[in-house]
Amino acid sequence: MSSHASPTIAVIGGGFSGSVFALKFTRLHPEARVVVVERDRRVGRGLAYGACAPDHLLNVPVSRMELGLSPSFADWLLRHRARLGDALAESGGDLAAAFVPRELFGAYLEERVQEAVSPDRSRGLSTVRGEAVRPLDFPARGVLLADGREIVADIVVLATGNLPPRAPQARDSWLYDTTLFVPDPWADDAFDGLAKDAPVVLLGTGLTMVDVALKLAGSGHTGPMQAISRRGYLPLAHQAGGNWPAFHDPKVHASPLALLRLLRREAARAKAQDIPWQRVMDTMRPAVAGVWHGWTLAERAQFLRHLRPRWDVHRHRMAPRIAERLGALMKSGQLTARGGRVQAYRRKGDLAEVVLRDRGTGTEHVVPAARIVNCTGPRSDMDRLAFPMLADLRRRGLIAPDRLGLGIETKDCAALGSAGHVSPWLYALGPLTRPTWWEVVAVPEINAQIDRLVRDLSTPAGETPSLAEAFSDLGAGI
């Protein structure tokens, strides 16, 4: 970038990652032109903080959502005290420890972007509503939009965030072409025409399922909801209290099984001292990227195959109030969760029947459904992804999907091509870079990644510490 007096950067995606990168880069380089390309009407919110109901809460407290922007998130929230009653009551009046509505964070980001947009579109931050479908043909750099517009740029940053879920593989794929199936639970029309007392099946038992179940119940849905996943694990809740000292150096190699044993041993020690196991997981968090980075491909595959479900429910937890609401739904019997495999889908009048084989017992159950909702979470398998921009970059060899189906290969933030070369102009942020860092889906890690990319694009190339070390500097926390 040092060769460009006023570079142009095209940022693909106007959610959290793209917006915060654009804000931080233009703050440091007001002479540069940064264009954020976003399909949706509002820039800054993205899926996580835009497609949410008022009672959906952040999964971490306010202190972990600070970005180094002005005003801080906490200071901005003080202007919205009327919406913080339950959160402050739960945290004993400590705003930093409060779990606040997700849409408030979305509003905060959207407001920062709106304030930063430059009236001069030749410099500063600007937004374009559209969809990037492919890069410009060599030797030009930039992107082509679906409506035919071209954005010529020196640098392109992929900040697509979490991609829509993929329909689970099924023998009876006819279901996916009917209105009985909801491929994306966040689509505006996902539950149009659904009777209030109709039965619903939720495919998945993770945080997406929790959001959808609470959204349906909050909108007055009274029908039964059956959540299904292979193991039937539900997310666990945050719990306050205590601290736990660091117990693992990520530079010391430990296999997935050895690490599991270590975590269990430390959790048992914490329990003996009346300290929640959550503090053990929080202490481990800064080391996660370093541990993952040091694992072989076989060890990563072993973790994903055998340990990931357990890791997810312990690591990605629910706010206490969300856990209470979920517990109330389950206690009332409106929501049930079950581990097993879907064997078949059958039509029965206006409904579908889900034939489920229970995990463990092997017995079959038939569950009726007026909607079958895909709550399996974001997809990441780039080898079969039809997202236009990413598919075209892959076809040209400008990005390379990883072998485990987590995202694309990168070096720090720079994309690696199919031949293994490091791109001098194409970069990625957030969940796309999971193959290298694994835990790069939460605000603290993505914010640290953004800071690194801003720095790397602002200073001459040189030896820099691994991004894993930047993650380790974040300190323990949820």
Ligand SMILES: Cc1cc2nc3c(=O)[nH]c(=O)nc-3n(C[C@H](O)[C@H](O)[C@H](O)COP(=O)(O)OP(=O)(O)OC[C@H]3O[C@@H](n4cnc5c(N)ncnc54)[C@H](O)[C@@H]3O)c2cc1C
The other form holds:
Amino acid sequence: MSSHASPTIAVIGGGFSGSVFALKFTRLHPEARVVVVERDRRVGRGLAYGACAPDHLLNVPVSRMELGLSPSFADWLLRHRARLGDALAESGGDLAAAFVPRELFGAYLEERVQEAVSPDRSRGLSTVRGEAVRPLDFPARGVLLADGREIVADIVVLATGNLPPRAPQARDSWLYDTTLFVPDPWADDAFDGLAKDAPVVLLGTGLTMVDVALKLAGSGHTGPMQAISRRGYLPLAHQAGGNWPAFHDPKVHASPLALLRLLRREAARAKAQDIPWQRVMDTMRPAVAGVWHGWTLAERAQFLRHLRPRWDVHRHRMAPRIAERLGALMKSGQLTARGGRVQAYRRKGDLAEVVLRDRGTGTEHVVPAARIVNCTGPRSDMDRLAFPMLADLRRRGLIAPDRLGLGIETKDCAALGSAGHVSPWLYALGPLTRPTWWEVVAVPEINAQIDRLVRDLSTPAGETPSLAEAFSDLGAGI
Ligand SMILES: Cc1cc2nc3c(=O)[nH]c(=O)nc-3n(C[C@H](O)[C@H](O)[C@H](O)COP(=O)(O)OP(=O)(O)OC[C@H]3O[C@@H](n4cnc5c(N)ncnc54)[C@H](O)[C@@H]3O)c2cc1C
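Could the form predicted in complex with the named molecule be given as well, to go with the form predicted on its own?
Now the complete complex, all chains and molecules, led by this one.
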């Protein structure tokens, strides 16, 4: 252990990142005390694997969700075979290649945490239900909870995950004060009182929209659903088959546009050989964090401005069964997706009217809506963020938002303060650390990051390989 023989670590957030870190750290250091602070009832699930309906599926196959825990996810799933019917039928009986319900992964993680909780709260893993609102005042170290409890700790790990979505900018902000607007599509009461045949507008056309549309249809909703985003791109689907060799060395600098050209060329070559373009993206994936790390601020901004929407739909794909269900909803006409902008929200009786300007034709459409659902996905910028813990850390100069609005600045996992110093006690995992690595939002990358932090806190500085190398060792996959 670098600085503490048996430290106390406070982990803020008991979603995937915080829970797996706590599991792995206490497995290696049973004498340490790791306290996971989670404001929700269940630890281990977080947003992705907690707020999901039974027909929400993982968007990668079982083999990509393995974490190095015991039992493995695949072995655990074998005990739940009864719930794998459709997944195994689709994958031809191959469990590693199956797309299984997200809630199963949540149940797997929650069970691992429950199993690991130590009966002795002075060592091992323990969980605390509460919201961390600020760090303790110097020279004390640790966190204060909203209910006034203090957790004194040597190290604090921020694993607060994705930030709630930002309300889309609109002149007619009256809408946000009404029950017609659903700011958080995952909230339990999001669709309370919605008539089955009522029209719904979904703001966003990405994976969140897909989740919400399928959830509504699955609960018997028959009313029309209009999805809208600036470009109207829908996520693309996974397709199995074939292999594609590595074609880019992340140590060789390539600008965003050069990389786009390279990806297009490789996809065309793959197509000529009847190999799905998806394999080209999969081969690229381990290099992505390294490429991002090597880009200048201007190159990163260029990527975000011009290429991100297309990158997202190719990279974050739908399980084949989800794509089929979505296709059926669109074919039936119940769901339509449009590229364009919201011009205004108007009140009309019990409904709202959404005035949309079509991206292609410039024509205006007026769409009635009994609910307007914010499906724009998690926000990442800290501008005017009412999130006490992060706002307080920022005010104290202990964390620094990045200039592109993606999260906070880190060096590997250590937080950088506003003066640029590397914190010796404050660390971050998962989506918050996106400014440094971009693709630290999915399980394989976050898992590699967790392994790295566990090693960093266990090994004298300088002995660990760079995190970019750890990401590039992930192997090709989706
Ligand atoms: C809908 C959805 C589906 C996804 N599907 C996949 C998939 O199939 N495969 C894949 O690889 N990746 C998937 N992802 C990516 C996902 O982001 C990561 O896999 C992972 O869940 C991120 O975990 P996290 O713990 O960092 O964040 P979260 O899961 O958001 O967890 C953060 C936790 O911190 C808690 N918290 C926050 N602030 C405080 C505070 N101040 N005090 C106490 N508690 C706090 C929250 O309550 C929450 O439980 C999906 C993401 C989403 C949103």
